[in-house]
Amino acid sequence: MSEISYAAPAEIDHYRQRALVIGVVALVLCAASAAIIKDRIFFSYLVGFVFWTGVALGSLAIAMLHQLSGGNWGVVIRRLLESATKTFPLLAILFLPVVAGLLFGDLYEWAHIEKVTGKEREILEHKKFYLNTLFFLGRAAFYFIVWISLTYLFNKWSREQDETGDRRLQRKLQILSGPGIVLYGLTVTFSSIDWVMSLDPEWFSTIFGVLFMGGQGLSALALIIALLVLLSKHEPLASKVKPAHLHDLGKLMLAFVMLWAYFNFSQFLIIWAGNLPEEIPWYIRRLQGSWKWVGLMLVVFHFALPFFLLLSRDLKRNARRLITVALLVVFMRFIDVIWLIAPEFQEKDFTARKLGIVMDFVALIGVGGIWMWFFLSRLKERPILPLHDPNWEDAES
């Protein structure tokens, strides 16, 4: 193998350059919207912001669970896994609109325990140890500290890989693979507990964290699929992604899918089964007007549809098939972060809140604009096969 033979495919450029295009401009439209929408507009920005770092971190998450499992299905999509970790730097800057929503707005009501009174006061009074602006900030820096470390060492490693072909340097990827993805569980239970739970103070679940885990693996794992399937009608990857290939991914894309109802319902039953009255407001919210119906939406169409469609081997195994499956569980895991967070916020005024709703939408776009372009830039660095991965011989068979 060389480098020159399996590099990206020059396609990438105009993809990179119109994500970038979209992404600027529907930005734009977030900022623009403020003045009409106000603090709902940080709302809208944190949906988009959580579902793209979970697309990084679950990308993160498979990429050590190859290392530590082996097996020749993440060899295709290896290289795409890795450009993915290598965004967590970006999204250190996109979370600067977080941090203006927490100091500036009203993202987090927490932040300004001056304005809230009553029972709600004595239970900030009581959390804010941990719920206080300092240490907010404290730990986000720490979840991206060690987001990026990890990202470094793995894909120097993989690149020295590459160059050498020294395969003690797979040992030393499968040790960082262990402690890594305990790193990982512990960032991501913190970090979705600050960033989407915390939106209701009052309001905790012991399984969250694996919750949002099982989403980020499924989020990230189908759109891989999506882009595997684009970018394999191009060379080096027309020749080297073969149905087997699609068939693994199909399968694992069916194992998240009932990981992410097995966890979503165990949160509900724990809940409906306790009854108490600091937990039921939270479904409450989710179950009554119109988000009841998206609640239903994602019963159908995030797990019921999906868990059937690939349980046919055939369909797996077809990659136009393959796809259309895997973007529609991408769109879900979006209604599905629009569901965890957007009903925290309690528009008085219906056309701000269909206003919102259609923010959501655009942030999603704009901030998912800017990271694809920062992924394929990454993605463009180098082969886009790993030239010394010890799976390969299985891979190509």
The other form holds:
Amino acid sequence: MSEISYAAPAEIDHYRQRALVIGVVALVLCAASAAIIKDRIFFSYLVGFVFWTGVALGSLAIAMLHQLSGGNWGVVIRRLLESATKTFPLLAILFLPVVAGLLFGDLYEWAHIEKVTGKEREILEHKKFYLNTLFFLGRAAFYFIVWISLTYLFNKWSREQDETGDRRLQRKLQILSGPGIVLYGLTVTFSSIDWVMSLDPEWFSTIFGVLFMGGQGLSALALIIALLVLLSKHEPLASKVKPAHLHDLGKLMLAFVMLWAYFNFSQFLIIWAGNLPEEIPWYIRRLQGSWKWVGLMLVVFHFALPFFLLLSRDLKRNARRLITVALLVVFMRFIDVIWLIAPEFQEKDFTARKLGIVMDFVALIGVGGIWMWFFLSRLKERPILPLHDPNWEDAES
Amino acid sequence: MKEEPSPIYGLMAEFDNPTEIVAAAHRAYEEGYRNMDAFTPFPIEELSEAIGFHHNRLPLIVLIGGIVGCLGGYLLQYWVAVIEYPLNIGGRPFHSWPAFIPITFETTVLVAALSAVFGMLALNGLPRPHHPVFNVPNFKLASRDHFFLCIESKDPKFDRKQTRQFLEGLGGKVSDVELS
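Swap state to the form predicted together with its partner chain from the form predicted alone:
Starting with the chain above, the whole complex follows.
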């Protein structure tokens, strides 16, 4: 086992620099577009931030899940997941433009309660205990502290496991992962309420946090499958990634596709059946006008198409076909996050509305480029395969 | 006086570790044998590929079952709620498709699962009280710690003498699989 070098392939450097350049250019474009679309750019930026935070969080959840459940499938993606969880310090910095949108822009209506009148004002006054600037920032700081501490410990013990192979570290990682998943569930629920649901402060849905968990797991898994297939063109992954691994990961992706559809449909069915005036505006905004087509696109390309394709055993075992489906899912995750956030921009400025959609994609690429650069830099620091993971089925080979 | 040998089901080679049987299966496949089967105490993924894992029709049966369950469940509700016994529930349309989805999902799973079970039974011929492979003296060890590779006599390349020599050359202990 020791003769083979498990160092990450050198090609990563190439991808890394390219990602940084693309990211910076796209973010500069975003900043420049603020001159035309004004406050709408904060919504676009929020789309980018929420998506990439979701990838890091989904990776954290899957990494902890793998510690608890075991299994050969997780060994080949473990280092990719761990590197993704190391991006929380960067994401904390990338949160600052959202804070700017809160303080100086019109991103969150509840933060500028003095501009609101009538019945709405009354509701916002009532919710002021939770929805106020100071508490919002305090909560955000708390989420990042939890995520950074969790991932710091997780990666520290994982690194020690690589270096020493001490069996007790496995136990430590498991003991951290159990409560870690509970903390993940709570922080994701509250952060999704704070950052996305409160865009419409009058609307509420109790399944919202769970909907994010399903989405984050899917974003992370699809992206990591795509990266794994790309990296497995090079050694050492080329000889270690077997069709059986891709098969398992494909099955998991199918499960997440169904989970996402299940959560989203649950929310829709309950609100549709209840038909209450305080609940339905959220769907009316998203299922009327042009957004209706986006909603339909989600049903077809985020659920139906990947669902039917991933049923096939041959597709899941074929790297080229699997990466095509994974990239489709990543793209549809973009669309889903846009669909969740962008319709909340309700000003009558049509240039901002139209150009805003374009900027949503630019922001996704911008935040994504920076995130990818940081992620690949972390990935390069350590062997690309976990040396002493007890889940190696062929540990002796 | 030479006795004409009675027809047999096939020849069974016995191995005592998984590596050997996988290697033997590969060799047999290269040699051109196709009608063979392997019996092991635990699943060995390489082995099913080595003996030329073939697709069977079960996934298709399950898919068709699922589609039938899906359409059947939906149409049943449509027929009840729209045609046969329309009720006005809170002013909602008779054809309230979102409310139909959970039941449609359930009937899809139900019919797909039933077709999986019964399709499997139909394709593999179970339940079956006896099979010739059980005539091999040591065969009960297949569920303990021995590994068996059987080349069936219906294989076009099967020749009682040559196949036996071939299997013995692979290092297995070979015995006839009597038909009864």
